[in-house]
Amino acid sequence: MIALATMADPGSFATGPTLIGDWKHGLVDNADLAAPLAFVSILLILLSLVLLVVIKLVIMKVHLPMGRIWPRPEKLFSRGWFPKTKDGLAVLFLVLFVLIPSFFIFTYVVSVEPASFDWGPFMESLMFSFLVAGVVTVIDIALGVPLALYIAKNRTGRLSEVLDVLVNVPLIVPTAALGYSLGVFWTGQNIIPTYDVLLIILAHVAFTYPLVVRNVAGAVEEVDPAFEETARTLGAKPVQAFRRVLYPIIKSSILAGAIMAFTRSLGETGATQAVVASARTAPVYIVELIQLKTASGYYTAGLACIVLIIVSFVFMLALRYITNRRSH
């Protein structure tokens, strides 16, 4: 395709989501990129749907997890050196492949020569990111918890089974493809005013909403329905039974879903750029700094990453502290 030759750098490796991001930026100057953008987005969405169906069929066919018992191997792997080795390797993997690479940016910023840092654009992008993530999380909880309750409490219904499958789709579709599809829908149908912040919020809700639904639905399924039924027989209304009986049991799962939705929205770049190419959230701003390919850009991006990590960590701790304090 012509767009491949015009937008991709020779020798560079491009995935579907990165192509969507590049072509979305080029769409302003080259209207011919609209067709390739739509084609790649549709292809990624269809492939994700096929993958979801295949995985579901494989799980049903193989009956995972397997119910067969192997006494001797299980006994061997449950004592002696094997459990200690397993735990040690798990901790070692966490340190070497997760923690050290994730926080290596701290040593990088300290070791290189400091460059001038303009706090204005970064703080604006950071506040914008927190605004979007906060609004998205509130919408996810307000609308995701009721759907999770419906799915978990109506397992025998056909509609519940269909919704249980469909809610997983945004989780496996690349966010760049999903974001472009959402952008075309919301801007092309004239349903709402095309404010950039509103488009970004709607896009982020689409791929974070399932995180809340999945967490809450899984927690509700583990709760014995007799708890709520007993409360109902004692005169409690449905809302009272949920607030006084079910909510205290599943609130940790609601919190987990909210944290996952917030952090997922806070760190998203692909869908944001696909919906509004000119949007500047904190992750998009960091990507723009890296694309400068200068020492000053790398240093500024590193410092911005550190600030984003610290602010996000403090926010998560504060949220958990407030939640735990209310529970006591």
Second form
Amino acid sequence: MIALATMADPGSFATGPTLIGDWKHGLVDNADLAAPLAFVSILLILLSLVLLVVIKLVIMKVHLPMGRIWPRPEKLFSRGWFPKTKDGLAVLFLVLFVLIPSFFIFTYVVSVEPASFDWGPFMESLMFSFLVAGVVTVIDIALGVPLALYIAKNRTGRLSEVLDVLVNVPLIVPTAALGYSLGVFWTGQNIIPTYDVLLIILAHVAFTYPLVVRNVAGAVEEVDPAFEETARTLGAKPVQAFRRVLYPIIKSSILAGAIMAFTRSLGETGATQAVVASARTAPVYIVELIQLKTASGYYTAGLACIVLIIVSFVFMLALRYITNRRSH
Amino acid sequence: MVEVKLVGLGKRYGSVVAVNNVDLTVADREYVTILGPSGCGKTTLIRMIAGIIEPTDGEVYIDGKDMSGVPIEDRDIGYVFQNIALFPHLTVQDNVSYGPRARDLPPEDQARISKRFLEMVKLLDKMGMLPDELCGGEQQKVSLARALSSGSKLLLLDEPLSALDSRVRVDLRYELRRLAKELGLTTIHVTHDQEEAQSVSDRIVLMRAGTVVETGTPEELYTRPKRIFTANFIGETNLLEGWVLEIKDGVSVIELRNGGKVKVNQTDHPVGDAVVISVRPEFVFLADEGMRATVTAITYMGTYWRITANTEDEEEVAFDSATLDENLLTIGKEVYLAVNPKAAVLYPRPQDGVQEAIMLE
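Show the form predicted in complex with its partner chain, please, the one above being the form predicted alone.
Full assembly next; the chain just shown is listed first.
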């Protein structure tokens, strides 16, 4: 998402992930870019891993939040003008820096001259994105739920603890770097034939399935093991106990994880480009339109953004509805 | 016919021993309570019988069959959990018919069986409700009906009443025993509440630190406990240290550390031996001679007063009085106390001291 936002800026500013995207495009003409590309990817992956370890250590050793208390300033900050100002500023920030700019696209599209616009390619790319996100979500559930069950039920085991940390890696590593690494891996082997679609799906699975694992593992840990044990004492085989007791209880968490994975896949730009430069998912298409730097390009991109925003918003509402129901 | 036999049963977690070498036979239709303080291994023991935990030593036999390696669902047991664990997404009736359904009985039988057991716990009118809509006592009754609906003749109860309000707890105890006896069940009931154990059991198994301390009927364990730990854990008691001064006509005279003399109808400790006397508060009374003590507290208990007095060497003695004569009993007053020689029990003084012997772990 960061990559998408910075790339959409027509200027020449580049973050690590956008650089990977650009160079990957360049790779077609200029093979010399391969080495620096790999280097940037490795750098990003290593940096995120170091960050992950540092954060883990800090949380474990330094005890954040800190144990010390300051009675006087804390009292001052707990009532009167301070909390009100804090709440006000928080809301103002949300509106001014997040909501207005995000939805500004609507006014933009309305205000400029309508350019001739061909919905075809965008709809194609949107369909492609939905297809990828759908397949990815199904694979995520199939892979993520069993792993989540393993992690949640073997809490005392060393392996489960390690897995629990490792599962987070794809969430921490910048997706463009991850995507590039995955692309190199899958195209480098000759056992499984690689198609572009397959590569994109594999890349998306890698960074979305931790969302399912996180959600489901959290939910399973909340469920009292006595439920399944009771079912067993009543004569249910383990599979039946899962299906009729545990599954109905954690169903909404699986769904919530699936929706998060789906929207994440739908919005991903960097990794998609890093895996397959020519891929055309909806967000990639929008970036391409902007890079045209023509009036009709901007206009079409604007309309396309509105569609994506609406789709994401609908999913967000669905997620809210599901998670609210879960808490009752 | 269901008989449960435990042979050398044990469970170790690394170097920690949770249950150590337990031998126990529970007869058909017997109601046995496993009683003990928290952490004594009683829950581990019942979970091993159910197959939820695999033992590291020994075997469980149900109906003469070795249960080693037999999964929970094939042991044919009814199990009630402390935390009730009703399936939150199923109605009361669906909870109760879970067992028959898991065993793939025809739908008519599922309905008939669930209704029968809900009627037995008098909750037929709540059968369409979700567990959340019931109060704690009702929930536990549903959970009991669910356990019974499996048709098993072996009922395992893991602290079934601990999560309930005290009033409900007392009502449900009798309900449990009534149902178990009516249905002819073999019942193993785990609890840390000695009053509960005494009121429901045919036999109590008292555990401490993973081992069985003593087994007996509620009356035996209360009136003639074989160990100091039992005397102290079941009911209330005064433990007084002393030595045997003389034995005459079937009565031992014990000289207490606090200087007082007490007679006990028990003569198996020779003259000069160090002993501990256990005597319950209801068998200590005011007298003209005996132990001298100063009253330190008077507590109204409803049908009697519980009086606490300190002897000269700061040993605390509790005794009960049906009346409260303020000329005789006020705080700070000096009194003489005697014990009923028939109700006191003698033990050899433990090497590591009395405190060590009554420690819960």
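Between two forms, the rigid core is the largest collection of C-alphas that superpose within 1.5 Å. Because the structure is a prediction, the values reported are computed rather than measured. Numbering follows the first chain given and starts at 1.
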With a threshold of 2 Å on the C-alpha, tell me if S102 counts as moved between the two forms once the core is superposed. yes
Once both forms sit on the same rigid core, is the C-alpha displacement of K75 at or above 2 Å between the two forms? yes
Superposing on the core, what C-alpha displacement does I310 show between the two forms, in angstrom? 3.1
